[in-house]
Amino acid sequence: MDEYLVGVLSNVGVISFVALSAYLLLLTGEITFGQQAFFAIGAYAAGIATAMWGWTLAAGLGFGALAGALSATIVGVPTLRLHGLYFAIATLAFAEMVRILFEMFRYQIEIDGEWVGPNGADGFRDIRYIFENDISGMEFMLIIYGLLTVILAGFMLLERSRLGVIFRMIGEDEVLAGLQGVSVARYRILAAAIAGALAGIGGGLYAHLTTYIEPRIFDVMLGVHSLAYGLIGGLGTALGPILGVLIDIGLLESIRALSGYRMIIFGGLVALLLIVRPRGLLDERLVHRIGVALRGGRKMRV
């Protein structure tokens, strides 16, 4: 496969965990844009784990995806009060204060007569695990997609347990959730715990892809488009998200065509179907009539 194809298709892959972070609390009816926080702190982590530590890969990205539950969880705590545009600016305010700790962030170790580690600023370099472990680009994308299809697999589930049904409920309306019994509190945390388990994730992914990283990689736009993917996918199923980094990433920005006016198309996108498909794309119930259809029922219209 040609090597721009596969940078592409392993960009879009790593993304799509920091947009199904987003997604997921979009389903308990919380917007935020902080996302990319937890993306940040899972790749600094995961970076830190492999190229200073000495760490294997799998070490590496369980304790980004570790670090980023323990620091969603620490602000989901005191934001649970907290919705609406009052949530979404305080994720927003957090993610731009974890962006500035890290260009103060400075922590290296000499390795082979060279300096390795964050530089506050100046970013982290030599994160080379794939490099010096002999992984192609190829065979990195495999395990990028290998994840993400477990992480899939885990939404399908999730979607047809009993916890998905309360996340939703909570989404629908969380005083109605409350009456039926329904710990709205404790289930916010467990879903910004998973939501920054997954953002950290991608960004352990993310630093090995690159290896590369430096703080304002991780600006509100990261947290704006991994909102607005849920958003112009669809809210009805986990690939809904990724639909929309697909359009985004995957045509928009690969197309040297149209990637000049990115920006300008997806802004007005996700403004088009805000208002014809508020719910996305693949909202719920094309998502029902999709499976109707497969299961051989009725015909389905869109």
Partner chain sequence: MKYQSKATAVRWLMPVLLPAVFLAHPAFAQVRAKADVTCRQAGGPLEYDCIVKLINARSSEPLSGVSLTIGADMPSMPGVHHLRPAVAIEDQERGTYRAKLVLDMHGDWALQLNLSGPLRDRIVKVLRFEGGEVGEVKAGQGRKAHGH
Contents of the next structure:
Amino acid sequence: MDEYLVGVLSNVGVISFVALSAYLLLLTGEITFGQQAFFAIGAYAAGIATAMWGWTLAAGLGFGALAGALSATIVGVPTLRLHGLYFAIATLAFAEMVRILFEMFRYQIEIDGEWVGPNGADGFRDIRYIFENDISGMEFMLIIYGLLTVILAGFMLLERSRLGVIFRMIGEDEVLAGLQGVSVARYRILAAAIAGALAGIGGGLYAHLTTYIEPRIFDVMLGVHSLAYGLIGGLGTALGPILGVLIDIGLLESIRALSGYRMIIFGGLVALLLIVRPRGLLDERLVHRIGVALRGGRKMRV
Amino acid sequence: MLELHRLTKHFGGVRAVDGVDLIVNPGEVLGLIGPNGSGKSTTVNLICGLFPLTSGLIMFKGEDISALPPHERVTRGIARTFQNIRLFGQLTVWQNLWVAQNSAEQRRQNPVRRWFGGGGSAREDIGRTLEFFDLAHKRDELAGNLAFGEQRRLEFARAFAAKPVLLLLDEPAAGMNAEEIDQLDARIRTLRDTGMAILLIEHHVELVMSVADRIAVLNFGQKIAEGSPAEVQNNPLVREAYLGTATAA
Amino acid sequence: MKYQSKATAVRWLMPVLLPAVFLAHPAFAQVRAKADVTCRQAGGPLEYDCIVKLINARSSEPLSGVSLTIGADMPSMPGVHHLRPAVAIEDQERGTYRAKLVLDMHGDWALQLNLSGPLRDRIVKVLRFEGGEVGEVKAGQGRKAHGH
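I would like to compare: after the form predicted on its own, may I see the structure of the form predicted together with the partner chain?
Every component of the complex follows; first up is the chain already shown.
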């Protein structure tokens, strides 16, 4: 596989983490423009851990996930009573606040005569773990997809578990969910924390993939796209947001001529799909029909 | 079982429920009737905790539950249906019943079984519930795809799935045909005979007169009569309340 | 030498034992490169000729014989505008490499200088491409989102 293809696939994999993060909140009925904040927090945390403190990649990513989950919980509590537009704006405001804080965040130490660490708006360069440990681009791509596979397996399990059904209940009718005995507040915070952790892992991987991060990477554009991936790909299964990422990055990379018009094409696609298929391509009904067809097929064979 | 003491709810200047006392006993169907806007649905909403009380007290099994959030009341054994059907349309029939299993007893189930697909007694309970409400053939259908009558049955079934000791039925016969109402009548009786306490709000007079053991009548948020179906039917205040609204409309 | 064998083993085991690499040991010192990049518009409006000067960060000696490719991403759109890496060719002058970049649009691009061969490293340089003007982006220089 050539360097370019590895690069594109690695990007698809990494962006899938934020897409899944926004998707999880969409399941609970919350539209967020702020998951890029936890992606950023995860990226900085993991980068600091490996490049400055000498932690291993696994520990760094774990630290990124933890930082994402913790900050998402802290944001989750005060925004618990907000819904719809108000929630969306609150998350957006928080994310912008985080981005601006990173523009002011300076924390550097000297390693081998070089200053390493976040340096405000100049960004955080030299997160060189994969070079120092001689991990090739291909190997790092396998790490990304290995983790993504684990996360997807977790989602498959979640969808079959009571927890997944509870998330969907809250998404469909929060009051009714409460009247079924579900503690809505607790599960909304849990969903926010898991989503924060997912974005945090994604951010950690991103930082190590590009070796370089800066605050403006994590602006609202990334948040809007991660939200749109689930809406385009579909809310019936965790494969939906990944399909969304593939459509955006894959399609535009394969048709280079379209690249400059990405926003127009992507925006148009979102608008069109919201009218024609409000819950995305792989929506609940389609997923249910496929499930029935698969089960029916199995029964017939038995 | 359930005791309401001077239950009061004001919305701004509107006294939706105004000092209502009511008792529902185990193994009893209490019919709650009254003209439109008399406070019946608000009473049910207060019992299950959708709004805070303005004043008064809700006692359930000897405990004051007035300040508990809705989900904790469910755990204690209160379940309800809605006047306008409210289901999780994107979930299957089976899932709608599965996630409703939230009584204190059901929560004590083996966690692996509880969180991953029921199993054992929980699964059997759902199976029996589906049979009882004639929905077994629809178990894997999305609730949103069901016909109207089936959705009504599923709502009732879902309330039943939580193994409640108090069931609040808010106009369960709305939109049903005669045959469906007969089935509903039979189901309510069966549940009452198991010792369940049932509060039935209903506009369909024949059903209430047939199935209720006692009837309470609300008008403008106040209880104006209470007694056996025959007593209530002959009460002049009740007649006036109904005729009054009829002429006003 | 000790590290060499370990790294080789890790690479071989990689596809089978993903977690093994994932848990690999932390950082250690190695030779690092420094780069100086200048770009100039050439031909079409989005075509640029770039000259990269590589030096050894310790000794300041020119780094010759490195395989260099230059990729690019737009920081304002992570993961999306990802340029196919261009191969840079070394000049007569030692440590000086030339490559041609064809961008998607004007704006700020993070150039990734990927070094392999005697030295494996990546250096990131953020440059602003606006028509004929190309300059390195420094802090507090009024950042632009992207050029639509």
